[in-house]
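A lone chain, given as structure tokens: the form predicted on its own.
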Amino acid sequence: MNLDETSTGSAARTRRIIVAIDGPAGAGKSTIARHLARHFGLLNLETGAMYRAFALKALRGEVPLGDSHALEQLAAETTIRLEPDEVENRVVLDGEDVTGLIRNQTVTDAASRVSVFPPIRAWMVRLQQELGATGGVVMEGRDIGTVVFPHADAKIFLDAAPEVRGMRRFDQLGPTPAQQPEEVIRDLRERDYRDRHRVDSPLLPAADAVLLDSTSMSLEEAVKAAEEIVAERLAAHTR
């Protein structure tokens, strides 16, 4: 399916507001966040890329992914920046552009493992709050509406059945995927379990989030629904 990536020229160039999009892996958060940012004239900040950048550093340094203390020490000597670009954020780790190095499955799995530790999440939350402090952003992740920006002006919890999300992820792997569909779905279910059952800020919808289940939707339908949700919330915010 194809999505018209052109932003609407008539969209209001709203500033200072915060749009939070949360949801499990493979739900389409990044795609919808990019579109909403263009449509409403906001900056798109992908927080999951920050966890992947840190996971990349841990892998490079052979730091045990289950050692909370060692990871906390590593975080103390790590800087991560997101630099918004037209297509996606540039991810800068300790001054190095690692945007093209953090999208493989090894780094993604490692990010899921390091993100369960409260000290790492607390550090990331501080960084994310600094990035969005002035508003005018769409921020997507797993605890944006509940922890990072609980007072966001518009909150969406984007979800879909695990089998649907798994097949979407499989389709993104290209013509010669290293995994079979059932393996992708199994890995996604395991990640879901870690995200939903971690002690610190588990994945769950904010009380005031609008639930958007895209299981039976096309990409265009999900994007349109998200646009309507945000437009309604922003209209209320303006009033």
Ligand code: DC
Second form
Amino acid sequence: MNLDETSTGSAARTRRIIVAIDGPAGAGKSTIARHLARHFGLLNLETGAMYRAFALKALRGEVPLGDSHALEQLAAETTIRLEPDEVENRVVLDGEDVTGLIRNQTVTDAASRVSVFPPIRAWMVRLQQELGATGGVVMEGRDIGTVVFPHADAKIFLDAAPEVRGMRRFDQLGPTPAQQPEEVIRDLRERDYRDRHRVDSPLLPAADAVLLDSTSMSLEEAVKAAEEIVAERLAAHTR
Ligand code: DC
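Now the other one: the form predicted together with this ligand, given that the block above is the form predicted on its own.
Starting with the chain above, the whole complex follows.
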């Protein structure tokens, strides 16, 4: 992808800044990243979607999700592209648009499993560094401020209590949810545990990240707070 082709050409983009947003599932990263991208004229890159696309391929090929070697071989014959758009990223797996196929619970769980393996992470990190190399991006994930772009201009670690994140997820399931709220919260805790305890680049705030806990905030309030954090960091950089 040529990032400049989709550039908004704003001042922030011209300055080629990198904003890193990390945090657990359901903390509101996507909404906030999307807003920040629009506000500061940046491209929004959702790295979780890349792990999800790869997990989809592993599921389709019936590759065991715990077999690091088999997954590494699969990765060697896989291409994943992210194409940022206004609302969400278009995710292209081996030339196929899989955007609508990667948000279900099976893929969600599989993405968390395949992402523990160092060779898979090294591959993804390389791809993400290439995607963000020209700057002018908001990149969201779990290890952006710690591993992918440790020199990002602004880093936010977004968190909220598991019950609150679980209920936000539940509310997104629509009028006929396939799961009870308790199940959503349980799945989210399991995923949290895996993300936070994996040996390679576990989910944790970078030393210089600003912590934003949205437990008792509305999403609008969290968006506003994130906007202020980034504006402040960018101002500090230019002083
Ligand atoms: O953000 P998400 O829910 O779409 O991410 C799906 C999974 O991918 C998540 O459980 C952990 C993994 N992931 C990761 O390990 N590192 C990232 N930078 C992004 C996602």
